[in-house]
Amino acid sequence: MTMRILGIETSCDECAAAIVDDGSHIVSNIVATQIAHHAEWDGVVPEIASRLHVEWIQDVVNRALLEAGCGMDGVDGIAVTARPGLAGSLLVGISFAKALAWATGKPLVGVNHILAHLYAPLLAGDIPYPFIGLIVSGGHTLICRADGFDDIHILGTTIDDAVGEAFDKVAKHYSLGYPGGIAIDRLARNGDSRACRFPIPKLDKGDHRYDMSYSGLKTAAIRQLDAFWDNSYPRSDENLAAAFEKAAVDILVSRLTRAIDDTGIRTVVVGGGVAANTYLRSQLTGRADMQVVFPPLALCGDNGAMVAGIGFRMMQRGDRDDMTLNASPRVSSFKRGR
């Protein structure tokens, strides 16, 4: 018998809802983006984000139900992102989901946003465990071994900035566009990465074998560009974007390759907003030493389908939350070795 789950996502600046059957079949997937409302500041303003969620969430959920051709009577459970994220944004989604669950008598479960990103590629088809997970977004960058949908062991993570954060800050400094990751990706397609040789951090020893660092790369691009630029190339936005993108992605690929070699696990699942990056996809697709699964582009960013999908797995296991469900802006368990 089919289990139909409504997924609600409001962890940052996307107001999203989706209907998913049995954790794999997307019936509807609505994402209301706030990009235009934050573009003036070249970054997400938390107060604006939470206020827009309040204004939009009922319509977004109604649209997801309408597109699925059902009302709440056709939904078997509600899954909502509860952690991590912006506190105000999370609380809007959680409060709405709890009220909806209380009014309809539907079961409720709170979802971990990061695990949901790792689940997104599984919406396109089954992937056998174990696999190596690569989570790349504006807030998180980590490599893990996944033995189940919520059973992961962190191998490496960033010791400072997340990769998406580095993209955003460099783009903001040079006024390349917003969102920064998309702007750099677009410019880099017409640039030459040889124009600038950015330094790659050396984290080769001890506990840092799979760890990454982006603070130094970000500083080099913003404060020390003259030291690394090859003046035989034009100093264009396109060349800067291509060089920075290559350095940032090469850090990821080098640590991921180590994890593949050391564990012997050849299947890699990528999730998060940076999973849409053109150069990252080109570097990992078609390699003989690993089988890489990316989510569809529509599921790289924050969305309700990934929340509904993993929510199904949790409810299938018997997980339920009550009206005490609350927001957790940070998740302390995402540390290396856990």
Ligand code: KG4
The other form holds:
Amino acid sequence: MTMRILGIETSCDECAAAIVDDGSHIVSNIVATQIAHHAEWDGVVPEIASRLHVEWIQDVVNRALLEAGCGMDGVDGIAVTARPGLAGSLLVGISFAKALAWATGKPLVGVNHILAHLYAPLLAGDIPYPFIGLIVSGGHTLICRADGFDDIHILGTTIDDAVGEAFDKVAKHYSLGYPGGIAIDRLARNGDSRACRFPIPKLDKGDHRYDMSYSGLKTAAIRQLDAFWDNSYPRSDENLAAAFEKAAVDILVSRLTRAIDDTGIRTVVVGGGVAANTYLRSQLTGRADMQVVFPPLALCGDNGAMVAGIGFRMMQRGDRDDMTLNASPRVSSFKRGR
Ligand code: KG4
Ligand code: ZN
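Please move on to the form predicted in complex with this ligand, as the form predicted alone is already shown.
Okay, now the whole complex, with that chain kicking things off.
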């Protein structure tokens, strides 16, 4: 019998809901983006984000049900992102999901946003465990070994800024467009990355073998451009975007390569908003030493389908949350080590 899950995602600036059958078949997937509302500030304003979620959430969930052609009586369970994320934003989705669960008597489960991103590519087909996961978004940058949908061991993380955050901050500083990652990706296609050779952080010792750092690159791009620019190239936005993007992605690729060489696990699953990046995709696709699985572009950023997908797996196992389900803004403690 089919198990139909409603997934709700409000951890940041996307107000999203989806209906997914058996954790694999997307029946509907509605993402209402707040991009236009934050563009004026070149970044997500938490207060605005939560207020818009409050206004939009019911309509977004209704649209997901409408597109799926069912009412709440056709839904077997409700999954909602509960951590990590912006507290005020998370609380809107959680409170809405709780109210819905209470009113309909349907089971409820709170989902980890990072695990949900890692699940997104699995909506398109099964991927056998173990695999190496690379989560790259505005809030997170991590490499892990995944032995199951919620059994992950962190190999490395950023020690400072997230990679998407670095894209966003550099784009903001040079007024390249918003959201910064998408703007830089677009500009970089017409730029030459040789115009500027940014320093690559050397985090090679012991515990830092798979860790990444973005604050140095961000500072170099924003404050020390003169020192790294090759003046035989014009100082164009396109060249800056290409050079920054190359450095940012090369950091990820070098750590990832190390992780697959050390573990011998050659299947790589990428998730999160930066997984949409054209240069990252080109660098990891077609390599002899790894098989990489990217989510379809529509599932790279925040969405309800990935939440419903992993929610199905959790509910199938018997996981349930009650009315005490709460938001936790920080990442829960994953196991660290190989
Ligand atoms: O996963 P996501 O939608 O939200 C978080 O969980 O953070 O990721 C958003 C991040 C932003 O930093 C955005 O600039 C970045 O993903 N991003 C990109 C691209 N598309 C979105 N970064 C680089 N290239 C892209 N094409
Ligand atoms: Zn996300």
